[in-house]
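Here you get one chain, nothing else, as structure tokens; it is the form predicted on its own.
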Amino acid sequence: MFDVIVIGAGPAGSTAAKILAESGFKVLLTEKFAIPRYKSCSGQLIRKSIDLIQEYYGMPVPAYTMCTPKGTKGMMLTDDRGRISCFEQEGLNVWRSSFDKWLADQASLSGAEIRDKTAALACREQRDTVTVMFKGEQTCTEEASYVIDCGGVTGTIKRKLLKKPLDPIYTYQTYNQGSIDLDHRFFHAFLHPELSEYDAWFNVKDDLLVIGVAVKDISKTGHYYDRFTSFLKENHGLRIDKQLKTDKWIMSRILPGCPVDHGMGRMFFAGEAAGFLNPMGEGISAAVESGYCIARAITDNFDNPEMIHAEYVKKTETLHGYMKRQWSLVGEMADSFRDMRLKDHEERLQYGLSV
């Protein structure tokens, strides 16, 4: 009997079963794939990102964990009029995997009990409890007094409980030898309904041109990818020379307003599960400020999971109003993103945004 069953070893799970272990509770931290694990992303750690890692976990991100060019300039983006506009910050460069199992190999320092290759498959509440079934080396259950889902978008207790299809972005990129025109201290993003029906990207990972394209249709990954790669060539003096790596990923596709769920009874989600992503898909904060605030919120009101989840709501009113920020300064900046505008009159100023 666990006190608390963390699903996903990604940076939501990892600092939610961190910050539980720590506080002298029995946790389980379950990760499908084995760890280390790889995920499809840009890796970029944002500064926001740098400092909740402190604040959360006592030290810097720690630079084996690093590429290069390891220090960051923040983000180009282009809209869909051809408009740059520069969002400089520093910041860093990880890989994800390496990243990833540092955070997962903290919480194991606090206490948690780590199982990777251990994928969770249905989930039961009872009265007091909640039964998970897992499939890994063996089919078992567990039974904890709460459970917190870090699954992501890809994971399966949350597509269970929405009983809907998956309406996903689909994310694909290539790793190239060869040379552009472009800063390679910045991530840089393009708007433009031509190259892609999201948005389209380059960043430098380890002397690697990494060159992506974001769908709402699978089917057309392809031809927006060929549109990018021409458009790059044509503006950037794009040159590859070989292409060494394929990525193929899926992530939230996140809707007008940024409705986030936070759970029910005793399951809480976390992260993008919850719905917490920026735009870019930068999840990184997100979900480590998100796996923190229900670690806290059950920290301080364990025998109430009313009281867990009113507590939840409100740690994460900040993190939820920096998200509809940013979604909305997109919308203002490219018509692609016109729907995720804030339109409500007071929510604006609320939010610093123009009237």
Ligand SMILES: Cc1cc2nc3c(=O)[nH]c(=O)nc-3n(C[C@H](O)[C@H](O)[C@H](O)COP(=O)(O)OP(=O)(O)OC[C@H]3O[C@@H](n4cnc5c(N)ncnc54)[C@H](O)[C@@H]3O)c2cc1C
Second form
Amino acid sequence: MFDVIVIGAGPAGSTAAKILAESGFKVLLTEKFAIPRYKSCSGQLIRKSIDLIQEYYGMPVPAYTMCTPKGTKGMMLTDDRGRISCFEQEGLNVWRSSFDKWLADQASLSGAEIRDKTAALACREQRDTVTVMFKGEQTCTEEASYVIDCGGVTGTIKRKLLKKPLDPIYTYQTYNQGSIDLDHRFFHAFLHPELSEYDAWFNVKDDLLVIGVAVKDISKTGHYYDRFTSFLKENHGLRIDKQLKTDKWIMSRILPGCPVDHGMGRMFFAGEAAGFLNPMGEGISAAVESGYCIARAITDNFDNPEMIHAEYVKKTETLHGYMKRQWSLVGEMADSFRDMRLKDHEERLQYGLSV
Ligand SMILES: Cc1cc2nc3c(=O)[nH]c(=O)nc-3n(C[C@H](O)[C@H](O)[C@H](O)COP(=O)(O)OP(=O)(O)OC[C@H]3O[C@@H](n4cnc5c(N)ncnc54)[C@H](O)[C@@H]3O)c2cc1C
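For comparison with the form predicted on its own, would you give the structure of this protein in the form predicted together with the ligand?
Once more the chain from above appears, this time first in line as the rest of the complex follows.
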């Protein structure tokens, strides 16, 4: 019998497990893949992510998780009319498999039991406990007072519980040897609807040029990727000598108003499973923060599931507000995201947006 079972060893799950374990709770953190597991990601840690890691983990992000250029300078955003905005902010460039393994190691060092290659198949809530069915080397069940689903966008537990169909954004990235005239220290995002159905991006990891597009209709991936690479060739002198790797993934489709599911009964959601994701696919800060918030809500109210829920909602209000504000700003920059603009006068005032 565990106090808490955490499903998914990404930034949300490892942070929740670490905080709960170091507070003296008996925690099981499960991951369906072998750790270190692969996660398609640009690996950009914004200032907020770096500060949250320092605050919750008590140490900086270790150098061995980083790739070159280690220190990044922020984002260059080209909107749907070709206008370029530079958001300068120092950040870090990490490989997600190393970074996420380091987070899981910290959870383990704090006393959480880690089981990788163990997928949660289903959860059933009884009066005072939740039973989780797992498929690993062998099938087994475990019980806990609470379960936190941090399974990310690919996780099935939340979708099964809420009977929600998967309606994601599809991403496609390639890793290339070659050259380009864009500044390697920036993450370059493009919102022009000719180049992608969502956003397109370019960044550098260990001298590899990473080129990516996000689409709503998966059958259009090749079409937009070709358009984006032609655009980079014509406008930024892209030359690809050799393509080394490609990857396809999915990302949450964030709806107007940025709805979030905190959970119900003894089951909670955190990170992308809860619906936290900022524009341009920036989700690590939200995952770490929501993982921390649910862990704190549990440590402070262990015997009262309703209080945990209320506290979790309260603790994530600022995070949720930040997400709404960021999406609204993107909605104001690009017509293809206009539905994301906050319309409510009070809410705009609350989040410091012009009225
Ligand atoms: C192409 C791309 C680029 C991105 N770039 C950035 C970036 O540069 N910076 C940034 O901040 N964010 C970026 N993001 C977003 C970021 O990756 C996510 O928002 C973040 O990883 C969410 O963290 P999480 O802990 O909620 O989920 P995840 O990191 O997705 O972790 C969930 C974990 O749960 C496991 N899991 C799922 N189901 C189960 C189950 N049933 N049982 C056990 N384990 C399970 C998964 O295997 C996974 O390891 C990017 C996303 C994509 C797709």
